[in-house]
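The chain that follows stands alone, in the form predicted on its own, written as structure tokens.
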Amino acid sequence: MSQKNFAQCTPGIGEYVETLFQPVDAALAKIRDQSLKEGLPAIQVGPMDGRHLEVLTRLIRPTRAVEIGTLGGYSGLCLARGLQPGGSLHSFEKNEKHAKVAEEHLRSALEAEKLDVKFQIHVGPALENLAKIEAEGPFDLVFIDADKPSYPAYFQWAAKHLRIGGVVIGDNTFAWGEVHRAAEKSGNDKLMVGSLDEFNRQLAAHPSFRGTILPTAEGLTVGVKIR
């Protein structure tokens, strides 16, 4: 019997999956290309990560979703496609230019796809602005893809404001292949990698959550609030 490894690294698997599922459609390609033309950094979620977000959101069928870190709106559209009709998406973006680009992209895409979704982009540090939406909770879904040192604080917010059955998702949680070496890091690397490690450990140890990490290239941590 062959060993069933958790992190499958067989060459060609990524190309096979992307060719099979074609995760980047015209609307997503437009957001990606226009974001680059506007000078935004090329750090949005990857093609299959975007598809993972859409599929997970469609499974959850949230009416109230929160996105921490939106960049140019690519991940926001993936999330919006899975929202219940009449649902709402609160996106948080620290950079004012990025937020403006994302708002234009999302508004255009939602109108083109006739998605009955309300969205609002909050500009500024998320840890300062999240309090503004707490009265609308509890929330069904929180997606985290912003400044890595704040991941543990974002998880604590999500743990408090998700409903039972709600889901938290964190991107980049393999810390670029270094998360298992967090204790060996120093300086800025220790802060970045250590924070992602702490996020994973908080979720794994939290008595109210059942979690896992999907072995994408960058790691996608998913937790369900069970009590």
Ligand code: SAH
Contents of the next structure:
Amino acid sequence: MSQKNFAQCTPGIGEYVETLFQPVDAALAKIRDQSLKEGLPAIQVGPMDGRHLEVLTRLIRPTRAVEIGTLGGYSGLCLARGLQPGGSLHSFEKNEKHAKVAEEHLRSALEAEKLDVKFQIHVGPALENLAKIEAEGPFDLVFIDADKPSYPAYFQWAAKHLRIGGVVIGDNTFAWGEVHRAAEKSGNDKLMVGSLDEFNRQLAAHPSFRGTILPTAEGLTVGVKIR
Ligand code: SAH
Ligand code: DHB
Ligand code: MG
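Since the structure above is the form predicted on its own, I would like to see how the form predicted in complex with this ligand looks, so please show that one next.
What follows is the whole complex; the chain from before opens it.
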């Protein structure tokens, strides 16, 4: 059972789900293992959240998708599988080494699976680089999984650049089980937990969105732009 288990409060259920659905197939395991071997941190989405991303993306069938936080390309492959053939995935990554590893491994995974996806990594701080793709919008899907303090700014970008019917997804939005205690935090915890809380609040209060948090191990916030 992975550490990032599903339905954490009932461990038997999580084990049941992961055993049944086998969310980490050979291609995803290869990206995960190669990334680890090349020294990247093992902070890709949890196994079931990877599956959620793939299933949600297949439901949305985006032509234009955005990912903020590439790491080694694990979630990128999940998203790429659900894209409309000929669609594009813009992924934003600050760390040059992460971008290089993802470029190599995701590129070969896309080829192996014959996925017709225009995949492009933008290296540098996402908030500076997002402006470069705005003319291509509006977008069908924005997945947010980079630096937590910037989640509120990423939400604002998504709210502005998603089409009606477009979807915003955020990883780690339970803030490691602390999000409901944001007000009690201080220092760096306050920044991390408070930013994730703020992101959830922005979605909940936004008149153009309907949102929820899928109660996965880490919390996966999902919102659809309705007007
Ligand atoms: N989505 C990935 C995991 C992302 S981990 C997956 O599930 O496979 C978070 C990533 O965000 C790290 O690679 C980190 O380098 C990157 N990151 C941190 N701050 C960033 C920023 N300001 N802009 C873009 N990427 C950033
Ligand atoms: C960590 C996990 C994440 O999913 C992420 O996006 C950033 C950090 C972590 O476990 O530290
Ligand atoms: Mg994450």
